[in-house]
Structures are given as structure tokens and as C-alpha cells.
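Next up: just one chain, as C-alpha cells, the form predicted on its own.
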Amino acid sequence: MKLTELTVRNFRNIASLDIELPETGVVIIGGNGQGKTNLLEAIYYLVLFRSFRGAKDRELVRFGTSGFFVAGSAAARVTAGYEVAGQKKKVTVDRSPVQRMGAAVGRVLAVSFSPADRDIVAGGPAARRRYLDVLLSLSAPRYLTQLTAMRAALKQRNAALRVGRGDAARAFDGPFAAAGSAVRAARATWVAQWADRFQSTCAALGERAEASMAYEGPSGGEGNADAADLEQALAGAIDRDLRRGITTVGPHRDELRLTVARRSLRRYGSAGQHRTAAIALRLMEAAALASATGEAPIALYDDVFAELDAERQVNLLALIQDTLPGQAIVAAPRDSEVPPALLDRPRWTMTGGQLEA
């Protein structure tokens, strides 16, 4: 997939931007705080209509303005606008307003690589669940619908638990179990299918110890994949849930377990191993999206190469050539921090939110 045009208005520190993107991509050079990451964030906003840095929409609005607007042309013309007044978001695809956000998700496909990806590996289970949820929302039919239904039922169930209404909470056991079992099954199936790929990709990047990944419920194993079993587990946990005011069993508490040399990568892995595993997960995300859609996603590289030693840079570039052969948008503070193999693209400069070719 290739992004041919991009329009940005009042997004972070970018006041106004209208560019045509080269087919192979571009290298963007600029110091810290000049807007490189903001530009990549604006592009990725067209994928999921949310910040890849976890920011709320109102936090993306340029200071002193009433909202932001982002538009891009790839397989379709996709636009997204947000107004602070009323907290309104409007999305269109080929000029037609979208009523359900899920209908527009994935019309632009991109994978973002950044130093912050280490949090997927070094952070808590929520970061790894989010990784799976984003990947599957973009690559698996109906996953986003099931995930949305599960979250809605969970929100209602937790609201009832907080006020001590066990009967009201139990009313959501069925909907939560039905959607949650589908979510859990999709996650577990994907992890099982791609577990060998995780090990081989880490090895190809230079990791000498054996790496592995597995999907686990809170008590180990794959958890209750069947809706009836999950509903029974919810019923059995109702007293505990009422005491705590939250739902304590279900896919929202599951874990993508990553290990190296059979030990927890999060707890015992080095900073270098965290980086290697995070890059491996992003490469797998790209491969999964390409497998599901038939085309490689746009690659967004945000200052990721400087953190790698020379050997791992070479290994990563070889994997990129195989997995992400299409359009690449590379952001770095200096030319010296961009591998020569990527400097064959046009070079632009970013200063104070303004881009110069």
C-alpha cells in the first residue's frame, strides 16, 4: 500500500501541510520537538483514528485552535476531523461519511516502528493485549466487532459491580462471554500460528537465546475459550467481583507471554532483548497484515535505527527488504542515524512543524 497525498491541519505542532509522497517513501530529518513524530502520528491516525501514542483526540489539537483535520489517499481517500466543541469526530471514505468507525478502520494500512515499542515487551499485560487487538482488528474479519461488543458488556458489568448490583452485573455475563470467547479464540489462534515466526525473527535479528511467545489466561493455559465455560467462570467469580468492584475473569485480563531462554522477557530480558523482541513483533504485524490483505503496509520508522548496533541494523534491513518492500517514511534527527540503504529516498527537512523538500 502507498500513500500518495497527505493533508494535515492543526495536528499537534503542524499548522498546515499538503504534500505528495514519493512511491518509495521519504526520509525526514529534524531535531527533537520539530514535528517528525507528529507527522508519523498524523499518518497513522488514518489507520485506526486514534493516536499511536495513546493520546486523547483533544490532546492532538494544535494549541489555540478548535480542532484538527487529517486526510490521505491510498487505496481510498480517507479523512478524519475532530472538533473540540462537542468532542465530535467525523470520518469519511471516498467522501462518504462513515457511521460506524469500524467500517473505515484499515482503509489505510501502516505499521509504526519507534523506540516506544519497547513498552510492548517491558510494560504490563495491557500493552501486549493492545498489540494483539490492533493487529487482529486490521487483519481478522469481525474481530473489531467482537472486541467492541466485549468492551461494551464489560463496561456495563463493571458499572453494576461498582454499585453492588450483582443481579444487574450478571445480566451482562452472556453478552460478555459470547463476545469475549470469540476475542480470546482469535488471539490464541493467531499466537499459536505465529509463535515459530517470533522465535525465528528474533534469531534473525541477532538474538542468540531462544525466544518464545504463548497466549495465557490469568491462571495459565489458553483460558476459557468456550462461551459457556467463560460464562460459568463469571458466575463463579461474582462474589469476588462484587468485593473488588471489577470483573476479574475474562480476556481483558489475559497475557501474551514472551520469554527468552524460558524466562520472562519482561522481567529478566535486557534492554537490547526488549528492543529486539519489539521489532520482531512489529515485523510480524507487517507480515500478518500483508498476508491478510495481499499488500505490504506503509512502514513508518521513527528514529529506531540509532538504538541498534551495526550487526542488528544489517539484520533488520534484510528483514525489512523481505517483509516491508513498499513505501517507507523514515524520521531521524540526523542523516548519520539513517542506514545508507534507506537514504536513496528523497530527503526532506522538518523544522517547527513545517516540512521542506
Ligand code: ATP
Second form
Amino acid sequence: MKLTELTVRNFRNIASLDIELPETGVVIIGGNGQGKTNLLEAIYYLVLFRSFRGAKDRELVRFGTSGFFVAGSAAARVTAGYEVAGQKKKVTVDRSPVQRMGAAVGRVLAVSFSPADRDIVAGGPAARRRYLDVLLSLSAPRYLTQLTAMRAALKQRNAALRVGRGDAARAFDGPFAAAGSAVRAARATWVAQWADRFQSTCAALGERAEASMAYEGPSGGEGNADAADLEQALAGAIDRDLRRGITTVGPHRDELRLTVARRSLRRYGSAGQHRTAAIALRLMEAAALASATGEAPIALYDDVFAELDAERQVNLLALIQDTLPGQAIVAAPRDSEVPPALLDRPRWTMTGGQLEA
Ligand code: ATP
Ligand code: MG
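Could the form predicted together with the named molecule be given as well, to go with the form predicted on its own?
Let us now look at the entire complex, which starts with that chain.
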């Protein structure tokens, strides 16, 4: 997929930007705090209609203004606007307003590589579930609908638990189990399908110890994806849930377990191993999106090459050629931080939120 045009208004420190993007992409050079990540965040906003840094929409609004607007043309023309007043978000695809955000998610398809991806590996389980949720929302047709339904049921069940109403809470067991088991099944299936690829991608990047990936339910097993069983587990947990005021069983507590040499990567991995595994996960995300949609996603690289040793950098470039042969938007503070193989595209500079060719 290729982004041919991009328009940005009042998004972070970018006041106004209208650009045409070359087929191969661009290299964006700029000092710290000049707006490189902001630009990538604006582009990725067209994928999920949310910040890839997990920021709230109102934080994306340029200081002193009332709202932001981002538009891009790829296979479709996608626009997204947000107004602080009323907290209104408006999305259009090919000029038609979109009612359900889920229907527009993934119309622009990109994968973002960032040093912050290390949190997927080194952070808590929520970061790893989010990785799976984003990937599956963009590649599995009904996943986002089921995830949304699961979250809605969970929210209501928890609200009832907090005020000590067990019966009211249990009314949501059925809907939560129905949606939750579908979510769990999709995650477990994907992980089983791609587990070898995690091992081989880590190895191809230069990891010498064996890496593994597995989906785990609360009891350490694979995560039972049967709706009736999940409903029964919820019923069995009701006393504990009432005491704690939250739902203690379900896919919202599952784990994507990553190991190197059979030990938890999160707990025992080195900084370099964390980085390698995070990059492997992003490369797999790109491959999974490409196999689901038949098209390689746009690649957004936020200063990821500088962190790797020479060997891993060469390995990564080879993997990129295979999985992400299309458009690449590469951000870095200096030319020397960009591998020569990626420097052969137009170079633009970013200063104070302004882009200059
Ligand atoms: P680095 O090389 O350090 O990663 P960068 O070029 O990626 O730098 P960005 O993260 O894109 O930098 O931009 C950070 C700048 O954006 C900061 O100066 C910050 O003050 C500014 N900024 C962040 N949010 C907003 C906002 N809502 N309105 C205006 N400016 C903002
Ligand atoms: Mg940055």
C-alpha cells in the first residue's frame, strides 16, 4: 500500500502540512523534538484513528487550537478530524462519513517501528495483548467487533461488581463469554500459526538463543476458547470477583508469553534481546497484514536502526526487503543513523513541525 498524499492540520506541533509522497517513501531528518514522531503518529492515526503512543485525542490537538484534521490518500481517501468541543471525532472514507470506526479501521494499512516497541516485550501483559488486538483488528474480519463487544460486557460486569451486585454482574457472563471466547480463539490460533515465525525471525535478526511465543490463559494452559467453559469459569469466580470488584477470569487477563532460551524474555532478556524481539513482532505484524490483505503495509520507521549493532542492522534490512518492500517513511535525527540502503529516497527535513524538501 502506498500513501500518495497527506494533509495535516493542528496535529501536535504540526500546524499545517500538505505533501505528496513518493512511491518509495521519504527519509525525514530532524533534531530532537522537531516533530518527526508527530508526523508518523499523524499518518498512523489514519490506520486506527487513535494515537500509536496511546495518547488521548485531545493531547494530539495542537496547543492553542480547537481540533486537528488528518487526511491521506492510499487505496481509499481517508480523513479523520477531532474537535475538543464535544470531543467529537469524525472519520470519512472516500468522502462518506463513517458511523462505526471499526468499518474504517485498516483502510490505510501501516506498521510502525519505534524504540517504544520495546514495551511490548519488556512491559506488562497488557502491552502484548494490545499488540495482538491491533494486529487481529486489522487482519481478521470480525475480530474488532468481538473485541468491542467483549469490552462492553466486561465494563458493565465490572461496574455491577464494584457496587456489590452479583446478580446484575452475572447477567453479563453470557455476552462476555460469547465475545471473549471468540477473541481468545482468534488470538490463540494466530499465535499458534506464527510461533515458528517468531523463532525464525529472531534467529534471522541475529538472536542465537532459541526464542518462543505462546498464548496462555489464566491457568497457564493455552487459554480455553470454549464459550460454555468460560461462562462456567465466570460463574465460579463470582465470589472472588465481588470481593475484588473486578472480573478476574477471561481473555482480558491472558498473556502472550515470550521466551528466550526458555526463560521469560520480559524478566531475563537483555536490552538488545528486547529490541530484537520487538522488531521481530513488528515484522510478523507486517507479514500477517500482507497475507490477510494481499498487500504490504506502509512501513514507518522511527529511528530504529541506530539502536542495533552492525550485524543486526544488516539482518534487519534483509528482512525488510522481503516483508516490507513497499513504501517506507524513515525518521532519524541524522543521515548517519539511517542505513545507506534506505537513504536512496528523497530526504526532507523537519523543523518545528515544518517539513522542507
Ligand atoms: P525525537 O528525535 O526527540 O524523538 P521528534 O522529532 O520525534 O524528536 P516529536 O515527538 O515528533 O519529536 O515532537 C515533540 C514536540 O512536539 C515537542 O517539542 C512537544 O512540545 C511538541 N508537542 C507535543 N504535543 C503537542 C501538542 N499537542 N501541541 C503542540 N506541540 C506539541
Ligand atoms: Mg521521535
